[in-house]
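Single chain ahead, by itself, as structure tokens, in the form predicted on its own.
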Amino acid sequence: MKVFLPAALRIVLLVLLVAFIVYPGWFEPLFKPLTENNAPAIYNQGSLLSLTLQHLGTVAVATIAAIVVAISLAILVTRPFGAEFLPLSRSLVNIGQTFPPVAVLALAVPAVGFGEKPTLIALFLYGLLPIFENALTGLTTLPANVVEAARGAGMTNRQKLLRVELPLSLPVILAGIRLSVVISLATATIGSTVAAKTLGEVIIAGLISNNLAFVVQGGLIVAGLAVFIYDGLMALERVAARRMGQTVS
């Protein structure tokens, strides 16, 4: 029962979130008390479904790029020939955390213009650190007996990496990806300040028109997406961890 109730509650909340994104008009009575002077209760300057899909698409592209670069760097610095590049790699992945996202957007706009590109750059840089650090931790804390067994089985370095090291490191890497995705989901909202199509449009429209209903709608959708994606990736981590345990044993 203790497991069932939270799961059932999550399912109900997920259904409500999807229903609101697809059919926001159904929920107008709930948001009407948040408006003043007969202002619209539901965001009417675009499609919430379209903005949500574009928001998720922007986060997905930036996250995939960050995964490829961060894991590649982690693999490089855990090889004997690349160990000397560890300080440089750490400096590179820390760039995104050094500057606030707004500052990254401000620097990127003169170079690539307004729209989605500066947002992708900011999210990419912001997402590197957690993925890199977790991948590095996963690759450097592998069970010594398993690695030695792979070496004794005659595996090449490439086979050992692909068949042993990365699969065993997967739960830790997924934890970094989960953190990166949640950060990016929230950070992507400010992309609307440079004309990127994200859910930040809803929040900004509410702030400009002093319409609390719009602000709440944008915030609820972003928060809901973050929670459910976090839960999904957490479940994936648990599956990967169980498989790793079976492999090691």
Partner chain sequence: MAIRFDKLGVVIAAIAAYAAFLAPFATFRANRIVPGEGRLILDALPAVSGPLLLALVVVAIVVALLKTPLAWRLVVSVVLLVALALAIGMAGGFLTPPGNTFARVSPASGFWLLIFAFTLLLADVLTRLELSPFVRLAVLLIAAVAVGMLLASGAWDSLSILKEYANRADTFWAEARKHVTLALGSLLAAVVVGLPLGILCHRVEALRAGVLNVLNIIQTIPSIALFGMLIGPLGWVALHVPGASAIGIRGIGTAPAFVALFLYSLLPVVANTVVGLAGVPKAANEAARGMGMTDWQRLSGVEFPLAFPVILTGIRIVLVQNIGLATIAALIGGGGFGVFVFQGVGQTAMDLVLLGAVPTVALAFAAGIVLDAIIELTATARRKEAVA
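C-alpha atoms forming the largest set that superposes within 1.5 Å between two forms make up the rigid core. Residue numbers count along the first chain shown, from 1. Being a predicted model, the structure only gives us computed values, none of them experimental. What changes on going to the form predicted together with its partner chain:
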The other form holds:
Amino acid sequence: MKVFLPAALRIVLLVLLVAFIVYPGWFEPLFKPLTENNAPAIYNQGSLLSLTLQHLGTVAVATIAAIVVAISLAILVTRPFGAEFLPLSRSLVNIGQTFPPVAVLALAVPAVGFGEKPTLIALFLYGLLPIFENALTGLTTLPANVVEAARGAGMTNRQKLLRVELPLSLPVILAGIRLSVVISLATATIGSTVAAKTLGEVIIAGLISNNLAFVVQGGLIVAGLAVFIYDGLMALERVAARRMGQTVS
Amino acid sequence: MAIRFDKLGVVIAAIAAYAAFLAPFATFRANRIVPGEGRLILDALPAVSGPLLLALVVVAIVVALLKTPLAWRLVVSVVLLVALALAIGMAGGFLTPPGNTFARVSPASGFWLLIFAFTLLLADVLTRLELSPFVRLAVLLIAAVAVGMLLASGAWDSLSILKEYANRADTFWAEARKHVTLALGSLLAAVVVGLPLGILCHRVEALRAGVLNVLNIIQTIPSIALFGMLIGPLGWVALHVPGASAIGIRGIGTAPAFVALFLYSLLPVVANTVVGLAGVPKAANEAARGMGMTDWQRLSGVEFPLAFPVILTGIRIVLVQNIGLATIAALIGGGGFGVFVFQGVGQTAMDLVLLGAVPTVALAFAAGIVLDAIIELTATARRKEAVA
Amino acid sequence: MIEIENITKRYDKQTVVNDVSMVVEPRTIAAIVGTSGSGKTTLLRMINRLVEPTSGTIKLDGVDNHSLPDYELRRSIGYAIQGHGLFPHRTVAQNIATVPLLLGWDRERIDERVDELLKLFQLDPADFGPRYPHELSGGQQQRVGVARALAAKPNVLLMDEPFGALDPIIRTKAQEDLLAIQKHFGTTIILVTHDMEEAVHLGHKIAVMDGGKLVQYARPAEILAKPASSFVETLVGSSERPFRLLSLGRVGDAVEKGSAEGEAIPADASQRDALAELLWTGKPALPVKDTDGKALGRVTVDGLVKLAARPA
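Previous: the form predicted on its own; requested now: the form predicted together with its partner chain:
All chains and molecules follow, beginning with the one already shown.
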């Protein structure tokens, strides 16, 4: 995908999304047709803005933790010290990705109880894998003569890692983070089934009271957030890659 | 000879030692929803078996810790996993007072950590053995048969998860069927629609970006919302299209879940078809054209076979993803293992959650292994053809 | 001066470099030639300790190269490799500044040095400094690679097939540049190549390696005239031998008295080029002039043919 959305359309949609989150009342006529029996058209059991912020907060905390842990692990297994763990870590990533997010979420509940915690754990564990996998790909497919040149220039292992290997892997790692964030944004909604404060509450309230308007607005906000975050990270990736003469697919 | 430690072994040994000596092996509860009390291995197992299990764990720790031959590690990890499986069943029988039908015994953190540690050891051995696809399938089959035999033998019957099962045996298999039907059926529909769509996108460049963007955006809609959003349109179809409700289309239930899974499945199928076809070497295509193949002959004889492993990778993603997502269907009355997960969450009955989650994970895991093996087989077959 | 003493490298049972000793005089170029797998690259990489030897010592200007940490050693030695190995995420200027930065030079001194090197390699600093490597042509990338290796004014420059990825015309130009740079800085260079032509052209001395052993280490003329083994003889190429011998000499050394008709050949051209010109024009002799255009005499086919014969 070259351009996810044309620039003008992007700005209009962003303004609409923010306006909807802050002043949902303005959009009531749009959602009215989706309701039956005079049910409320706009979510009325809490503020959309605060739910959105909590949703983003939960995803941010889980993702930052996942980034730190995933990149550290990827660095560890690509150093001579941790090389023994490399094949195993590859198979673990493969196995880990077959675990459904709902199962991770549900299995975390017995360990830590209801609320934000199981959601954070599920998002963290699930977000870990794409970042780790991409960081591993980035760090193991560096051009050999560039790494050789770094050693030949007299860089210590630490300098080589920080000045050459990590910057060169950056576009691939960013792609992993992007995947991870988009998955987490959607998965966080499921967290509301175990009482986490996320936009899933809006959707579930709609499912319970048979109110399609709630389901649609909850879904649209999450999808909108995902599209913009995806778009923003993609732009970042392109900047990082273009400097090196690579293109992002 | 100097004693050399295995680095992974150090990690495994630390986990196993903690799990065996400090963490509770099983949890005992007076009934299914009160909080439980943990029991260490020695308290959870009858007189001889407790110390025996501990001794086995110690031997395994030593084998894992030192640089030992792969064969030893393989034997030790398999023996330990079997011993743990038998021991937890024994703990169930031992801890449940005779005649008490309310008391529940379930595996506790110590048990799960031990399983994790020795699965890690086994996974490391299997990875390092670099097994061929056929052998991997055989290993999976053996594991499945072993678990089946344990279940059939009744060794685990005193465990809480199977007590939950016993109460719901009929619905369990009905939901299992629904779950598999949802996951496989939507995959099939996605392949039937997605393959031609992918080929079309490959041939007609103007379509490509548009179609992929729309499919990408669908992927960003959270699953519970997409499931919910389809209730309305499908309900309308059921009411207004003659015959629609007769073939099972309804606003709630399986139909919206099926459609949602189908929509999610389209992106990986279409995208991988496009990528696979784009990756066909130009030379092969030119040669086919040069030999006078028609468009159709080129597609079926050259492009498609070469793109097949990539397309299969897309199908693997879809299948594993669908098995997981199908659990969400329960939220809109679509059935599947999610029924138990969400019921369990609602009743704070964790054994019920496990009854839904464990088969889902097992199914997804098995599907992943089987398709990985198939992908590798088709890819190696292709390489051999290329060499010949 | 580089003194390699009884250096050996073994991997498990395989001996890659087998008891090699050689001395490279200061301010000269030594070319190491051999087929792939002959151990020539391993030998080179043991000098800056990218590979640690199994036994033996290497001294740089009399100091054992194990007397300081490997990364400090490498900062003091230039290293240029095939396919240039430029850092794709850094600009040309940042690439060249790599080692000075590691050594902690101050900003001003680094900028000055980068400008100096870019000008020396005929690249406009204002234009090329801020570019990224992928925005350069192959020949430019290679020049930046060598500039980077020379940035911290090393006494020694190691080059591993530095011109391997270049097409013939650019390669000839790069070789001329290298000779000029070597004269300019007086750097001691050890260069690994599989191309005997390149070795004869660039090397003050040539080391021939085969199966991990140093088969012959001598001046080019001697390698051509008295190959130490049949392997060296094959490497030299018997059909090319007389022409390579001629390529070592200048026309100025083959001038005979007398005069001849036709376009004059400059005295600093190689004897090989002179013979080619004679054969092409079909003349038995051509006049020779020095750099000021003054006539020196003539060069003849007969005279050159005698020079091309195996020396006694």
